[in-house]
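Below sits a lone chain in structure tokens, taken as the form predicted on its own.
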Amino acid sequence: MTFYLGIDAGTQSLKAQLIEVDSGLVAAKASVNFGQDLPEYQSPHGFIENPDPVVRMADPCMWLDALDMLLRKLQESGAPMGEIAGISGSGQQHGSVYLNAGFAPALARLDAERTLSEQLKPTLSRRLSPIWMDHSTSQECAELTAEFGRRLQDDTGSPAVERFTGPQIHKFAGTEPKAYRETTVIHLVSSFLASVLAGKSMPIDYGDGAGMNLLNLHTLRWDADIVAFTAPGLAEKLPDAVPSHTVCGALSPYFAKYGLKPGTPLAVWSGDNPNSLGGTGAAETGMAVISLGTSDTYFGSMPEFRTDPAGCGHVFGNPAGGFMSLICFSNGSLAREEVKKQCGVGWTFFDRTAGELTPPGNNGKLMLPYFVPENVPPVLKPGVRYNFDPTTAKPEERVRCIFESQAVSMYLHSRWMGVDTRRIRITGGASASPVFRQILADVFQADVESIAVADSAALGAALRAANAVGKLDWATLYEKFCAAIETVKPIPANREIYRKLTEDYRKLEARI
């Protein structure tokens, strides 16, 4: 039997899947929560508390104490760590680690009688690291979208964003000068959790790396002219960028108290999003995932690296080779739930009786949910438009509109990637619901295929290692571990209802 680990570090936890490749199970799993489990760093959320709603940072240390935590929980539950063949793993994308002239030594000299908490708190010339939830940096993303104007979104493949990683290191070198000089190292969340375990510096991966506003997406090298700006020096701060599939540093043997193999080979880590495409099997082309939470997400595979005219979509590095879009939509689940609550009715007439009641279509009403400020398109001030009066309409005609609306808005704004969307993995709660499934399969007209997939960024990171170390193809690997459990086939007559409604769609966005 041959196993590999993959550790997901997320906003509030931090996960690991054990996976075993001969028989496609997943042998153990264990989870950290940042609030139950480490309450002293006041983080249940992921973060420390703050006024300044647009701040967000963490400590680095809470994630440090984590590792320790997980790998201990995984020991005590029986795993079998001493045969694990290959680790990588997974981090939240765009938060960054500041690190100092002692961090090399420290990583170099881990004492397995001393937290790496302890042992590497001292080497941080930052405290707290800004994570993607930090919306400070406006004044930042200003002065870069100044200077480079659309090159930077045709280059890195986003324009300027206030919670990417350039942006946050242009803020930091201009309100902290002195802690940015002592800074020798700035890794993101995942080559800092990689760097902890291989005991020296590990370099960032193209996906990961692609959510910093500074990779050239062209020439998959840091950018020069766009790093230079950025802050004095930055080029010497800054990690090697290379392949997702590289195998480059070995386990320290700190973590030899935790029953596993030093020495044991470890893959470059990735971001949340570019694993969790790897985790829900959708990393080649055609294929796309549309995750249904508090904000919606498309994301999938792209054969060529292209970028949004809008700007709304973003442009990451493919764990399989290439490149993937994300596009994130705002209002998810909240809309849904600000409508199920208008029309006073429960979930099972929301997700299955509203879907029988109206035909497809639904005779043409439509909506634009903004509940909350939208991301895609950018709208700030909250409305919700309608081109019928919802005060007459029933309640079932007012829930297929939310879900009707929803859809063609994803279609709509997936159409940049010029790639066909031929299958659809569906995650999150609203996934459950057979009327939605159906309404995405017939507007994308694409199978829509739910999974039984948990986790997917720390399988993700599991699958990545069993690729990069096993060298075990991607198709395998997904067969085992990510098969499709329920598919939903799209109707071919209702193509031309949902292309004429897509239009409709568009011109009612296209007034605001």
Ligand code: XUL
Contents of the next structure:
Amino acid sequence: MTFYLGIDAGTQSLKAQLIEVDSGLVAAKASVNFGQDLPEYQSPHGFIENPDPVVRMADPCMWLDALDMLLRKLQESGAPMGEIAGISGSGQQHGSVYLNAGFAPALARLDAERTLSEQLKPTLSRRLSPIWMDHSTSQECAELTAEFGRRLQDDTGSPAVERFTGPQIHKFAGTEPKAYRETTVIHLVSSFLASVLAGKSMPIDYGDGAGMNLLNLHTLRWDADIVAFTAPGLAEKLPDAVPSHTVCGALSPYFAKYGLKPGTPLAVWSGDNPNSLGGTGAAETGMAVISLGTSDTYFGSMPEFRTDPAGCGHVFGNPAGGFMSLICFSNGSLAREEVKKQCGVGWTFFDRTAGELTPPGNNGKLMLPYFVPENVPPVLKPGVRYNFDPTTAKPEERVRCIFESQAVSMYLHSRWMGVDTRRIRITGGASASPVFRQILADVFQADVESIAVADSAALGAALRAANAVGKLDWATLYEKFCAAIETVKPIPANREIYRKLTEDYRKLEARI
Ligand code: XUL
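Form predicted together with this ligand, following the form predicted on its own:
Below, the chain from earlier opens the complete complex, with every other chain and molecule after it.
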């Protein structure tokens, strides 16, 4: 039996999945919820509450305590810790950790009698880490845009984006120059935790590195000019950038206390979205993933590097090679739940009955569902717009309207990838709705496949470990771990209805 471990450092929790590759089974799981299990960090949602909604910081010591706790829980669950052949991981993207000259020596002599946070806290040159929810860098984004213009997106895959790491570093260097000068290495959440496991600084992979506005995706190296403009001496503070299948470390003896074998090969960690692409079994071209959560994300592999002319989509490295796209719509479940509330209906009506009572296309009813500021397209001031009078519409019409509007918006805003999507893997809470699944299948004219996996980022990390360390190919891993459990087929007759609705949506959106 051969086991691989995947660890996912998400926004609200740290999760582990242990897979056994001969049987294709998930052998063990564990998780630590930051809010519930580590209340002393006062981060009920994974970050420290701040009255300013654009400021979102988290304590790296919380992630370290969670790592100790997670491995303890996994060991106590009876997992075969000593038989693990390789480890990799996944981190919430964009978040950054700032470390001083004490970091490398502290990692090299980790003492198993003491906790990780105790030993590494003094090595933080910035006590808190900005995470992906932080939007406090508009000024820095404007400065980067003024300097590099369109090149930023053409070469790094994204225009300057507030949550991306480059603008965050630019801000830190400008507002806290002393602390910045004391910083010797800047890690992403992924490479930080990978370094802790390895007992030495680990590189950043192309998947997560592309979320920094610093990696040139043509050369796959840090872009010297952008790096130099972002902050003085930054080139010396960045870890190397490497392909996602790189094995570049061996487990520190510190972790023997959890039954793990010191020296176990470690594959570079990646971001949660690239890991999820692998964990949902969708890293091949022609497949995409729709993840329906608080916000909805659409991501898929891309055979070649190309960028979104509208500047809303991002390009990251695909863990299976090549590139992947990502579009993140802020008004996901949030908007659906708001419509459900406004209509005063239950879940069965919302997810099922409403669809049976209304025809595909809903006689052209559309809405722009901006209950909160939207990323795609960028809309800073929330406000919902309709092309009909919602006060006289029936509840079932309003329910179909939100599903169809979200689906055609996803279709419209994913055209730039230039990929003919034949299969969509669907995950997240709203993927349980048969109505939404059929609408998505009809709008994209693609098979919509549900999968059994709940924690696709942790699974993706375990699969990457199996691929990098065990040299198992992706096709075999997908067959064993990511098979579809249910498929909704597109209805060809609905194709034209939705092409027309998409065009109407485009016009409605263009008016604002
Ligand atoms: C992607 C993004 C989020 C984070 C947290 O750009 O900001 O998906 O990776 O999950």
